[in-house]
Every structure is written in C-alpha cells, then in structure tokens.
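This document opens with one chain alone, in structure tokens, the form predicted alone.
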Amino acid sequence: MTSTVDALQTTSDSTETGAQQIRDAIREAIVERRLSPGTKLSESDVGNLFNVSRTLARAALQALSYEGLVSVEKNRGAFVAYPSPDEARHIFAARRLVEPGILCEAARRITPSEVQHLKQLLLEEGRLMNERGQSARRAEIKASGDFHLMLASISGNLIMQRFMEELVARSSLVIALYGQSSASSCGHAEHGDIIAAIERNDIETACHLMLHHISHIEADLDLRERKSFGLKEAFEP
C-alpha cells in the first residue's frame, strides 16, 4: 500500500514538475516579447515542442490562465492573453501599491554583494540598450525586468516575488499591446537612481523613484479606447 501511494505521489511530483518548467518557458518567452498577445497556443503544439503530453501541456497552460498570462477559449483552445486598456491600468496600479512595500523590505535585507549584484544587472542592461536588433532588444526586456524580480528576491518574501513575476509578465504583454516607444522597457536612469538611493539609505527618496519610474513606463501607454469598425468600415479610404 506504502508503495502505491509513493509511487502515485511521485508521478504527481513529476507532473507538476513538468508543467511547472513548460510554464516558466513560456512566461519567459512572453517577458521577452517573443510570444505576442492573441498567439495561440494549441495543447498539441505545447505538447510537441516540449516533448510532453497533452495532458502535461494542459496543466501548463491552465496554470498560466490563472496568471493572466494565457485566455482559454471554449471550443477556441487557448492563446497568449489580450489584456484591455482597463486591465493595463489595474496591472500598473497593483504595481504601484506593492513595489514601494517590495523596495522597503529589500532595502532592510539588502547586502554589499546584492547591491554589486543590482549593479551588474544595470551594466548588462546599459550595454544591451547599444545594440541593435530584435534579440538585443529581447535581452534588454529581459534585463530590465529581472532589476524589479531582483529586488523581490532581496526582500525574502516568496509569495511577493511569485506575485512580481506575474506583474512583470503582464506588464510585458501591456507594453507589447500598448506601448509607443523603448521607455516602455523600464527607465535605464532611473533604475541607477534607484541604487544609489538604496546605497545612501535614503528609503524614502528610493520609492518616490520608484513609484515615478512605474509612473513613467505607464504615460508611454496608449491606452485609449479605440472604435471598432466592420469588415468594409476598416478599408474605407
């Protein structure tokens, strides 16, 4: 009997592993930008690319529904989210009220190789923002976004370092969606000020930057509402 159950929980174990590692692929692809918002993903094809089940690549995108990151359709199957003009607002709000809170407890925690470590992460980030093409401009993303998990990580607190990996992914289709210009992939500057502010102690000065900065990746949105036209409408001169 001991060993049924052992061996039933060390398939669930697997499972879950599997579908955990196809989901963090896929949330990966969608901060870079590499999977654009309305991309389907069809459980075959996740199956395929992954070598897994369907059932494994189910249970990766359902887990990725619940995130926000993946919509899944009736009779549809699912695909990359599409969020509203509303819900990029939410998205920017939510990380307006737990950033500052983030920023505070890594501050407290904070040690000299954490700073180095930031610092490193702001070279990569500079160097990239030199370069041309679409897989630097992936990279530079990528960079940018790892700076805010970086900080989450700083403060210990697991369940707000999980809850800033889905704010960065859904920031990154928002911007993907709506974004005008390279602000939209984080303030360079205004990560550094960040830093030395860190450095100095002076916490307060650190989430007044922050809360600017978040602001700032927000105004270069275009978030208004746009009309929507017929088939014939849409090719009117």
Given for the second form:
2 protein chains.
Amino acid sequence: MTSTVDALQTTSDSTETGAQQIRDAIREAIVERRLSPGTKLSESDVGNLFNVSRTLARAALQALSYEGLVSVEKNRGAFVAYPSPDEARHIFAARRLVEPGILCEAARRITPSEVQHLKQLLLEEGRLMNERGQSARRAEIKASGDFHLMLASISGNLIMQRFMEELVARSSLVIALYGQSSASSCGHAEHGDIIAAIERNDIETACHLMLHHISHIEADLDLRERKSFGLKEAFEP
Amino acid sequence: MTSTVDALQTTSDSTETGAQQIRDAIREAIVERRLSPGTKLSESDVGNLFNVSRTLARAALQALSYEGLVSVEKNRGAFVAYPSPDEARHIFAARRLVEPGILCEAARRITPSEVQHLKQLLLEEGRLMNERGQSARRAEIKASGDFHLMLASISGNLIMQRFMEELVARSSLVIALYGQSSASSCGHAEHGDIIAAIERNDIETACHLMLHHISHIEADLDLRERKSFGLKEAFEP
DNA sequence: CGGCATAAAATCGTATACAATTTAACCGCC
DNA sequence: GGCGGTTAAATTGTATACGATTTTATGCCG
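Switch from the form predicted alone, shown above, to the form predicted together with a further copy of the same chain and output its structure.
Now the full complex is given, and it begins with the chain already shown.
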C-alpha cells in the first residue's frame, strides 16, 4: 500500500551517500512533474520506496523543504510544495532580478568551448521538442531549465548557481500548477537569440532578451486567485 | 567535557519547536562571532548543550549546512564554515548583484512608517557604535546586518529576503575571517546616506550608494591566499 | 439516515541502540 | 627518542523503538 509516490522509480546511477541520493531522486521527480504539487510524501512511504529507514527519508524531505520544493507541516507531514500565486510572482521577480546580472558575468567570462556547449544544449532542446512521448516531455522540461543553469555555472559564482538551481526547480512547480499553453516549453527560440547576442558580445541586448524571455514564461501563467469554491457557490449559478 | 561550544548559551526566549530553535541559536552564535570559523560542532556536544538527543542536534547542523554556515564532512562531523577567499568574493559578488535590485523594489514600496523604522534602526546602530564591551560589539554586528535585511523585508519578496539572510550571515563569517580594520563596523554613515537617498526618492543614487557600500565592506578584507605554510617554509627565511 | 463522541489506525517527533568509520592512545621496535 | 602498527575510545551513519498528535474508522443516539 505504497500510496501515490510510485512515480519515483528512477535510474539510480548515482554514487552518492544516504539522504542526498533520495533527495536528488525526489527533486528530479518533482521538477520533471512526475509528482504533482500537493502530493503527500509520507516518511514511511519514501523510506520503503528507497529501502531505507524513516530517518533518512525524513532527512531528505527536510532538505527539500529548505529548497522550497516540499512543505512540511508540523505533525502532519510533507507535501510537494503548492506555491501560491504570490509565491509564483516572487519566484519570477527574483529571476528577473538575478538572471540579467548572471548573464552579464557569464558573457564576460565565457570561453569558445562553453559557447559550443550552450549551442549543443540548444540543439538537444530542439530535438526533444519535436519528439513525442512522456519521457521526451520530461527531458524537454529539464533541458530548458538546464540552459539557465548552464549560464549560472559559466558565471563562476557557486552561490548564484545554487540560488538559480532553487529558482529553476521552483519555477517548474509553478508552471506545472499555473501554466496554460500545453506547449509548456520555455521559449526555445528565445534561448537561441540570447546565445546569438552573447556570441556577438552584445551583452546589453542579451540581458534585455533574457528579461523578456522570463516575462514571456510568466505571461503564460494564469495566476488569478483560484478561490477554491469552498462553499456551495460551486453549485449555484 | 563539553569542549569548545560553550559560547552558545543564549537567552532562549523562543517558542519554536525542536531543531529550529537549536538551529537559530547556533546561527546567532555564528553571526555574532561567538563561534569562530573552523570550530568543531560535535553532535553529542550540541545535543547535551541544549538537552536534546543527537537526532535533533544533527538536524539543526544539517539545516545550517544548507545555509552555508556550517560545513559537514562525511564521517568527520560538522564545523563552523571556513569560507575560502573565492567563496568570500562570490558572496560579495552576489550581494552586489542582488542588493541594488532589492533596494529599487523596496524604495518603490516603502511606506512612511517603514522609513521611520529604518531610521530607528540606524539610531540604534549608532548608539551601539559608541558603546563599549563585548555584548555591544555583538549587537552592533547584528544591527548593521539588520539594515540590509530590513530593506529586503520591505521589498516584499520572501524569496529574496531568505537569500539575503543567507548572504548577510555568511558575510559575517567572511568578515570575521578576513576583516582587517578593528572597526569591524559596516559603514554606519553609508547606511544613513542610503536612507536619505530613499527618502528623497532618488533611487538611482541610492543604488549607487549601496554598491559602493558593499564594495567598501569588501575593501576592508584581506583576501590574499594564506597558503597555510604547510611545509618547512614557515621556518625558513 | 446523518451527526457527534469515542476508539482504532496511521503518522509524526524524539530518543535510544547498534554498526561503521575516524581519531587517539598505546606499545614494541628501530 | 622517534616511528609505524595495532588497539581502544570517540564520533558519525543508520535503524529501531516509543510516546504524542493527527486522521480515519466505528458505533451510538437523535
């Protein structure tokens, strides 16, 4: 009776130790939207699923709560985070705030080989976009995030990189919740434009493109308060 | 034999539950520099000090490691973080990256009552600066950080606020390690200038002042590689 | 038949127990 | 006296145990 968390089966290729491995697996499942916001993650279930004790399961869930991907309610348990519309806005505001700066620094330091790597990422992203099937969709989601993470990595600031990892992961949750266009894709073309601008060293426009890109993603959301119809209003005309 | 962590005794006024309380107490001790970088924080010692089991002590230490204030080495234990010069640079680079943006947003939203609150904070900071004694020094350190945190709080973005909390706390560690001028103070006058600029709605200069302010703090650091003299070089002319 | 009180089950919070690893102490040996 | 190796102590990693809280099930009564 391992309830609803069976979506976690994943290729455990890692060599990591203990709770980290579990944390990473669950994070991946959340980011790839195999786990929906609000899903309960009971400590026993997680532990059983990964064949470890509740101790480690609990540690993993705690870790995820620090990243904002899981919310733990005292004496009630852990749930895949269900970001509020306000939280969603804050996440994208944060991205608008930091990504231009990251991009600037990345553009200043980027090497030709890294440009190649970025382009390769873009190509892969495009390939996945034209493929069909669940697993391609998941890979596409991941790839579109990886573009932004790659820039953070190139910027060379490990602290900003970690922060971006958090923001990208939480963005995925937000899109899962409030995204409208089934083409969930995060503007593949715009990624290309940004790379082009970087390549011709036009940092100014690269930053502007990035800002627009983030706004486009956010524009695809429907962040109106869903007032959950708690009362009988749900059945009155 | 509760080794070196006795610096943790603090007014436990909190009403929180479990590990959080311990985490907060240790964080405060680190930020106020009662605990020096590199100090070992053994799980048993922490547990005994707070009269809880190792389970909770461990959870608290894990939490602090996610904030970058503690580094845990596998099978070796937890230590107050000892940021490298590079890490220190990254922390201040991150602050230069985000604080102007936070300031902008804060200035846009600030209310008169919040301006008052900021000024009050400034006053308190000044008062502590002219007082002497260990505990005044600690309070001063905290107050100078609180100015930056207050701005983040006014900006209304909880995510940026959390991030700033992390950055300010880690900055305190960096200053403890690499700060030179015994006047550890984080430019009290500059805080005042920034408030003034905000008050006359001159956001442009407020941002510039903030950037300079952060650079001034960083300029007071000596971030040269201390190559620890591992060899006999330490005793050769 | 539905609502409320009570009891049972499930789940979380924390402590303790035991295995694995690291650190130190000790001791014979050069 | 100093050095390497072996053993004991200390510390961490993980599992299990037990009390507390929440959730669900049960049954009584209106």
